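Here's a solo chain for you in structure tokens, the form predicted alone.
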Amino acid sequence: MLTLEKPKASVTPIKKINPVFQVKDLNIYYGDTLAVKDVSVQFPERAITALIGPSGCGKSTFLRTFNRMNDLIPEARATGEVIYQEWNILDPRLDVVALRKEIGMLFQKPNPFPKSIYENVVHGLKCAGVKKKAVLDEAVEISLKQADLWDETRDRLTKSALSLSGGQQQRLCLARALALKPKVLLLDEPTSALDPISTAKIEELLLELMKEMTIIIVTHNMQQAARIADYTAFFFQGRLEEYGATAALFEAPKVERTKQYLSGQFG
């Protein structure tokens, strides 16, 4: 009996070994709907990887797999493997709280807590049982400096985080994630609601943070991917169509659909 062979993604081998994530035959469902289809790919450490593609193509769903955020959606389920530090993070026995300490996340819209700037930064540390004020104080200063927000907030740490501008709030959320010293940082369109100046600041921070951690970012802004990403993955209708070094993918895509998307024929 003849069967149709599924089209395979064009995945250029990554020279940088030591993959942080090894994704194998990943499928993600919302009820009976298959949102991410048969994805196999590796992401290298200490690099920025951009996930691009039209709205509804599955890239955000795919991103949320890495810290099990899809668990919060009752009808969501996944099959396959996502290997991180030799563990399949899809294993229901995995300690999700511990996983999220190592894999931080920044969302599309700033989501500071209605607390002081100081309390926002130390929230995760306190949840982890850190109580010493000296330790918390040091973490606040280091994290806010990493997020390029210390000079703007050092004299008003007790003020409400909601008093900050949108760009400052997003950098505060970044500082909150950095306080836990994550090994991986996931970002879901973190600058789409920001002005160009705030966007540029976030991008500069990501390029600096890449020296210490792995970064995976979902973006609709192809110029942003071209500016900051070492590698780019193009998704279409739940499938990984093409993945490789950003410069090569943008200049000479191997898949026709990638070429069409990059040239603006659809989006």
Second form
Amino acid sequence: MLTLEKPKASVTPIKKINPVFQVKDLNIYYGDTLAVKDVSVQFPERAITALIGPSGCGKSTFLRTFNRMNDLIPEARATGEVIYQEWNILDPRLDVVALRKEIGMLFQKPNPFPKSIYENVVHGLKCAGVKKKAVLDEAVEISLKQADLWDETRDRLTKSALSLSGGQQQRLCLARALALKPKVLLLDEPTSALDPISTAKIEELLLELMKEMTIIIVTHNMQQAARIADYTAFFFQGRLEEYGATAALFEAPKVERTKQYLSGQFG
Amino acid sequence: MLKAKHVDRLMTGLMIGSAMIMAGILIFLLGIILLRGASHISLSFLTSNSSSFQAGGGIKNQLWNSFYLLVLTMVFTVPIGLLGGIYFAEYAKDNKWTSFLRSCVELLASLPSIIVGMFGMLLFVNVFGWGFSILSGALTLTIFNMPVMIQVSEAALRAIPNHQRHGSAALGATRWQTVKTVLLPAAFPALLTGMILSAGRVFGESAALIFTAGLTTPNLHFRQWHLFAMDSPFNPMRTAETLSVHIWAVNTVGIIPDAAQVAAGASAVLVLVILLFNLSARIIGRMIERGIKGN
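What would you give as the form predicted together with the partner chain, now that the form predicted alone is on the page?
Let us now look at the entire complex, which starts with that chain.
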């Protein structure tokens, strides 16, 4: 569909931030379909940023750009720039394996490997070449504590990860990502498959973790964004419609479409 | 006009009927083979040499040959089949080249074993000059079995959901690390089941071996440790008549007076071994699966 006028996006500049990501003119295609359109935005360090919007608005695709997970989808390609530290993440020469060690990810459905709890946590470290048992043991304890799973699993580290409950499995996946000491944590609707108690636990952990790392979370749940996010970005049909401090965006959205979405007129 | 409900009932009945026919044929077949052969199976039948002219020969060497050929074949087949399957499931892009390769594998899998046998005779027996030998037979059976192994491995890997691959990649694992440490262990029960089932196919194969491993066996001495001695059971260059070839041979070219009994006994042993393969594939697969799930 052709439009003559580009709809206006409202991006409120965030003061006094160290941007961890600077996105410039990002377009992402699936084959011929444009899934993310002309997005330019900066995300602050050590804060929680929520990406919200209706299904199919491109928010998950956008999230997966930051650790190049879209590489695993054969027909996906991206143009523009995503600056992280001094690198352009989209540069095909970039070492994605190293990138993914710094930028961890948690998925919609808990996806522990069918191995022991211990092996799940050390997977990333072992792939990075860490072999010393003392180092691995320590990492397991620290990361499981960070994910508030240590007390429940310390006596059964050799048991299969699949014997854990859904909420525990998701916290194990969190621990597994934390074991690599990431600087950024990407979360793709991490609580949509969990019960309210497990959800609250994950949110609590994220609020704790944001003191040390940058968190970007895609969520379907607007209350969740309001509860935990410092900043919120609203996506609609592949475009970034509005971005700013969460409280401001929820209380006084500047774009009509944001207002409609937040008031539940579509979604 | 039939009502939908009646059609449903009719189709259910037909499906149950088909399943019953299949089960019935199997039970009937196994029953006949085992009933006719069981009386002939004895310790001396299993542990004595076969005879060429007189009655009362056993199947010791044939049984040994079958297992030895199977082991050698699997040693060749499993690595190639596994690597091929990993390539198709994890690395191959979806393009014309891949679909050409895949058609090759499918075609190879559907070749009649007698054709594979003729090819093995031309290449291994004649061109390479290895004669009728265990090595020629094992390589021929490898050609016969490898495509199946590739397909089994590919299917086992494809059955693992993508979120496992993504989870591992997101932790900075390379593709090979993911294959080695996540996908292969997860696919192991299915791989093992596929391997054992294809082992059954190899164990029972005869047509491909008649022209490659031969119809005779030297007089084996199981204390002969010199590998290339003609009477060494492990010598890969000697001729080797397997159990299923023996069944064919005594029935067609054999002149022993008790050919019918020997064939019946050997058939029963063959069927029992294959049955054992199938049962153990199910049991071991399920045991590992339970171990992984941790319940």
